[in-house]
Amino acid sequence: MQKQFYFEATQRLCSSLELEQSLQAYFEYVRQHLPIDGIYLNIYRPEYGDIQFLAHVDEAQTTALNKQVKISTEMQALLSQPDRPVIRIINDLEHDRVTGFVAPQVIPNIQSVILLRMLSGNTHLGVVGFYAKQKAQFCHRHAELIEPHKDTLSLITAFNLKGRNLLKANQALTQQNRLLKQAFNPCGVIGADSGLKRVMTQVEAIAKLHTSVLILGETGCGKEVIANAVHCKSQRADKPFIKVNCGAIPESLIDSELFGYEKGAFTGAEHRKAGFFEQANGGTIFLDEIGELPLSVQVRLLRVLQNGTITRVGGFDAINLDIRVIAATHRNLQAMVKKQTFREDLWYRLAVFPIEIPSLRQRRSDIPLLVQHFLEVLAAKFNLDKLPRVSAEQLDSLNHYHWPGNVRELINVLERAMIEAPKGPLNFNLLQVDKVEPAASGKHETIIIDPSHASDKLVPLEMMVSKYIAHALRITGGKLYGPGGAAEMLDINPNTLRSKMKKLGLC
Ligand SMILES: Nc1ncnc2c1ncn2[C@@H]1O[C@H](COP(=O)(O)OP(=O)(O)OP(=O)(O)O)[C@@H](O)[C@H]1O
């Protein structure tokens, strides 16, 4: 009988690669010979000081578990004793120090159990518990029947653990691979199949041509991301992509930065230097914040675009270039043309193929995708094992927020929440704001703090001012001066803003 029992049981145990499936087949057979109500399997993890339940099967269900029970150092010492018996009958669980403490936390109504130790080499791996819901159910005959199964059970558990570890490592690698691909693939546009679908159709249509592209959209909405996508889908993808922030170069340096200079062109010009246009030769030049270019430079830029040549500062020779131009701005260039702050001829030259990127609030369906993506990126940046949890309520607040700073603001909000609570749940401290339609100038929309959102008890004015400035800085990603900066948004002189911030202890 014992031989037959061993043979049948081993066959059941080896019937599946899934631990809980083999355990179920095994249980169905063993219960015909032993008065058991179920079987569980757990492993001892000295490095964590706990016991981890991997599987449980009873008449009603088969469950793969991942449940840990912490045990005291005294219990750990007991488990490490080398002379612990391979099989033990516990007919009254209350009186067993370790199993009496651990098993009832996972298996309800357990009263008696036969414990079969599993070993990996000489190390205690864990136990298989054959249990009953009544006391004093087991005798030595039962234990003798089960004992020969210890090697098979140890083996399938050890393999299963190896499989689990491989799976975990594989998942981590897949995730890492995905993030790396996104980091190194500039075409990785989140929302390409949803909120930016129309934009991406335009990108596909224009990418292969030589035509200039003008990208329009609010600050932080992804103009550079789309410029990158145009470049990387073009035949110039393996050639340079040079980004120039036209608003960040002092007027006196613009010519030499854009067109380069010859040795001796001015004091300090010790070597010949290639400008951004020359560096971009064969590839793409991305002129960001084109609306910030002074009129004098706009004329020279127009000449370059028309002739396809540049002359270095202090030089005489015209240098032929093959460059694709992509320009971008958050300003309303047509309104600037009317006000004569932007040249009409340059506008016509650039606006051959305009691409308008919708603001984040116009494509709210992208918010969950962006949140998921940037949570992963930030978790990798902060070396977190797990993504912090975001409650449905908090996600809802993101979905309903006005996002004047668009995707950049979303990233800042996520990053701040993650710094405050790396293990989650994340809490996004968003100001209640109401929107007013964009002004004709195309500048940032005005945000009005609506007093009806506040409680009856008003906060001191200084506190409100301080919060408002902090909010503006959050939207601009900390940028104080220049285009898209907090001073411009708040329509205040940057120096006045700085002194206000000092007074309020904000810097
Ligand atoms: N669709 C998107 N997919 C992935 N990342 C995005 C997307 N849109 C924006 N981002 C991210 O948001 C941030 C701001 O985007 P980007 O710099 O392209 O905006 P912008 O419109 O050029 O801003 P600005 O007007 O200030 O120049 C960047 O970190 C960018 O990677």
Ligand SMILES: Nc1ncnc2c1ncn2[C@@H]1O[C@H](COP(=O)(O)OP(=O)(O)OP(=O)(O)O)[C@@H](O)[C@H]1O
Given for the second form:
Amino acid sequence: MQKQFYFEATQRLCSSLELEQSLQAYFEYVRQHLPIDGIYLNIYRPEYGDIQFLAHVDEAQTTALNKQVKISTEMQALLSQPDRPVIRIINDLEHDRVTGFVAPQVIPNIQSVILLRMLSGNTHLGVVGFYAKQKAQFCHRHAELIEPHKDTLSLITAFNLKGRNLLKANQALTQQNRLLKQAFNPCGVIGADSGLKRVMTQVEAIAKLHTSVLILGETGCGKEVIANAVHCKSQRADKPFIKVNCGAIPESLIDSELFGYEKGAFTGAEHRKAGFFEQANGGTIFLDEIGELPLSVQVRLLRVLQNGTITRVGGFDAINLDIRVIAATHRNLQAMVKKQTFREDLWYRLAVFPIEIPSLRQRRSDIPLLVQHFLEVLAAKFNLDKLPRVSAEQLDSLNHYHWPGNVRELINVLERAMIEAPKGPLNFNLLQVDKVEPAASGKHETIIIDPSHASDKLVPLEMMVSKYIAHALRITGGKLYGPGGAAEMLDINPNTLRSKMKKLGLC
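After the form predicted together with this ligand, can we look at the form predicted on its own?
The following holds one chain only.
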């Protein structure tokens, strides 16, 4: 009878790859021979200090569970004892401290149970509980019938756990892939409908044309993001998009990197190499920090813009290109033209359609959107199950910070906070939040500079005035006119201030 019972029960356990279905078939057969009202399956997780329920079946339904029950240190010590029996009969839960605490939290009416340990090698995996809603329902004959099933139940449980982990890993990868695609989607611009709305209107206007674009803005404000958007919305979207940081290329290598070289052009040139411009043929080349290019290279860049041709280093033949140039800089190119450090003819070629990106402090309404976006990206990077919480007070501190490094600094601040507290709440108290407090008169507090504390090394007066006006604009968030504006702070007529700003190249 016992062999027949083992054979029939095992057949039902192996009837499906789905744990719930095989457990249902197993329960329907076993209940004909044992006085059980249901079966549950759980595992002990010492690393979390809890017991996790995986499945439960009774006459009403079969349910996959993900219920965790925390247990005390004393209970964990009991479960870690190496000499625990494989099978135990508990006819009154009051006689077993762990089961009496854990099981009723998932099965409220449980009164007695047979616990069958599952092992994976020598590792305790968990237990299968055959329970009844009345006390004193089980005897040794019942235990002898189900004890041979431990290996089959252990194997099925191990496979189910592996499947759950694979599914969880797959879901995590899918989420990470979605977030990474969102992060690097060139058409996705955070703040396109708010702080960058005017910029995106300009992007839509110029994208379909082949005109060169000049993107202006402070360091870290998102010039590359806007360049990506221009390319993505253009007719060249499926063609190459080559990004070049002009400031990162040594001056001695700029020609060969940008325009390529022929074999034998210099020592070590063992074969012909296409430069960045050739690589971008048919598409777009993005020249970031174009203000760093030396004058000698600016001449050759001008030729590309005028004639659409390049000549490789060491070559003689002109190579025709179909290419769009998007340039970007944080420098004041007009001021550089006046100082003759940037070619005037190149400036006019590039500045056909300038797009100026506001700093982060000028579009503070985008900060919550940016925080949410980068938290999702960083959570995927750090493999976090959920996003850490940001309190309203901490978000307010982000909104009041002056952000000299713009969006790039915001990313760094968020990443540092997540490293320090991956589960949250995030803390940004290290930021030095500068708030301009109004004086009693209602005007901003006057900043007094005592020249007696300055060094003997002086800077040009125009540069000092320019920096002082720029500082006032930072404090006011870019506001020029009206109460609380830069003109009021500097005690100067707004039109006079505007005129000075134009003269200094600040607008």
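Positions refer to the first chain, counted from 1. Everything numeric here is computed off the predicted structure, so don't read it as measured data. Each form is matched to the other, and the largest set of C-alpha atoms that superpose within 1.5 Å is called the rigid core.
Annotation: Cα of residue 108 displaced by at least 2 Å between the two forms, core superposition.
Core-superposed comparison between the two forms: the Cα of residue 330 travels less than 2 Å.
Once the rigid core is used as the reference frame, the Cα position of residue 136 differs between the two forms by 2 Å or more.
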